[in-house]
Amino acid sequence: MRVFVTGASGWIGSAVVPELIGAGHQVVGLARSDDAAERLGAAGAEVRLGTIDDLDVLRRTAADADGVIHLAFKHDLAFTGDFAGATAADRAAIEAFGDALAGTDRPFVIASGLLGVAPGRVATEVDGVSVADDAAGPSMRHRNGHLTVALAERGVRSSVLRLPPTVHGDGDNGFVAALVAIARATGVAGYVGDGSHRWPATHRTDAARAFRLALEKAPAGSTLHAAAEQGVRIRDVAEAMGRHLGVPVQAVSPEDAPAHFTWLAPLIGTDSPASSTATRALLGWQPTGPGLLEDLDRGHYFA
């Protein structure tokens, strides 16, 4: 297939591109800078210059493709407090792709998140099927997932692949790296309350494989989970960081969490384990990468 990939030079996209090419697909990657374009070209992808705000570029490129994987998201906006702006841009891109692919039965896979789908219990692929109109934070992005699933009614083989907050590996600059930076800055590897909150986790290479399999196999209207580990305790993550950084591991009260964890405070205290049993059965996805704690013990997060 000729596959259009947004976010192709990003953390996950730069693993998805070689995964697709290695499976015999041709990749057209969206690049918003000359540096990103150069890296995509070196990886063997055709380059399309633009951003997810260039809706005409998205429509034209998707119309010429056999399938689309949409990974781009304005994390810079989301992480600085404008989650609404980031999700609005994401929604506009999804609508543009829906218009381009309507009636074609071509695959369209988007990335979404697992954090907060079913707080306090193990989320499955059937959870999160409805979101309140006034939802805030990560739930706002879940509404875009619902829009994508609904494209099945317009003749698009659409699917949503929900990712853990910890898609980890050497070079990760996401949540785990942010926690390491906080521990360095404060001199404390912290966790909220008793540290029993759990996050699902997946190695970057396993996430890339899940996207390829979703593109190739997922039925229209599928919701999928790329959770290699159902739930890793945040206290265990903090203890691994404490060992490697040589700093004490301490509980942080919920009241003090905003000052200690800053923008991560609402997330670090969320218990959000997730199952991927249905996804594994549907796609034949079998994760093979290291677990999060094993990856932390490899040391690259602390180099």
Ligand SMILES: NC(=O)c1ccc[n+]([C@@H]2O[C@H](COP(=O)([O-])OP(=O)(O)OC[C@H]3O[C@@H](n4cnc5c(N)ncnc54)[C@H](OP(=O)(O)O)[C@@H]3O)[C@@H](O)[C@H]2O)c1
Second form
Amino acid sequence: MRVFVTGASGWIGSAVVPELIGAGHQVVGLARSDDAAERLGAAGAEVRLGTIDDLDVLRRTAADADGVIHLAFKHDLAFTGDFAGATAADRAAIEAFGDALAGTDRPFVIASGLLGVAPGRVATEVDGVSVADDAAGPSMRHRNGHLTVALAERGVRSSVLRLPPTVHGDGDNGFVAALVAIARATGVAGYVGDGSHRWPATHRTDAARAFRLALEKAPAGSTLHAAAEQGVRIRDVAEAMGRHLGVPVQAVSPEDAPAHFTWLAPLIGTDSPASSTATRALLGWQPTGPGLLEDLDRGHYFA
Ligand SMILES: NC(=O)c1ccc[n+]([C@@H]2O[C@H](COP(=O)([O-])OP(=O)(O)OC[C@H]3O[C@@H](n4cnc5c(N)ncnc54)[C@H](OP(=O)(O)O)[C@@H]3O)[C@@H](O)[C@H]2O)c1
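Output the structure of the form predicted in complex with this ligand; the preceding block shows the form predicted alone.
Every chain and every other molecule in the complex is listed next, the one we just looked at coming first.
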């Protein structure tokens, strides 16, 4: 397939591109800078210059492709307080892709998140996420997942791949890397309460394979979970960080969490395990990468 990938130069995207090419697909990657264009070209992808706000570029490139994987997200806005702006841009891009792909039955896969899908119990693929009208923060993004699933009614083979907050691996710039940076800066590897909260986890290479399999196989309107591990206790993560950084492992009270964990404070205390049983059965996805604790013990997060 000729596959248009947004966010192809990002951390997960740069694993998705070789995964697709290795399976015999052609990749057209969206690049918003010369540096990203150069890296995409070196990886064997064709480059389309533009940003996710260039809706005409998105529509035209999608119309020329056999499928689309949408990974770009304005993390720069989201992590500096404008989550609404980031999700609005994402929505506009998804609408543009929907217009380009309507009636084609071509695959359209987007990235979403597993954190908070069903707090306190194991989330499954059938769990919907209702988003309050006045929602702020990461939960707002689930509306874009609903929009994507609904594109199935317009003749798009759409699917939403929910990722663990802890997609991990060398070069990670996400949640685990942020927790390591906080432990380093504060001199404490912290957890909230008794640290029994669980987060699912997946190695980056397994996430990349899940995107390829979703593109190739997911039925229209699917919600999928790329959770290799159902739930890793946050206290175990803190203990691994404490060991590697040589800092004490300590409970942080909910009152002190905002000062200690900054933007991660509302998330770190969320118990959010997730199953991927249905996704494995549907796609034949079989994770092979290291688990999160094993990956932490490889040392690259602390180099
Ligand atoms: N990593 C995780 O643990 C995790 C967990 C849940 C969900 N996700 C989602 O998975 C997707 C990929 O995540 P990631 O970890 O690979 O993130 P990342 O490394 O920050 O990559 C984001 C990508 O989006 C591109 N981008 C940002 N703003 C753009 C704009 N205005 N126009 C065009 N492209 C733009 C970036 O381009 P540049 O390369 O030019 O910067 C980059 O290629 C995202 O949707 C993310 O929210 C990730």
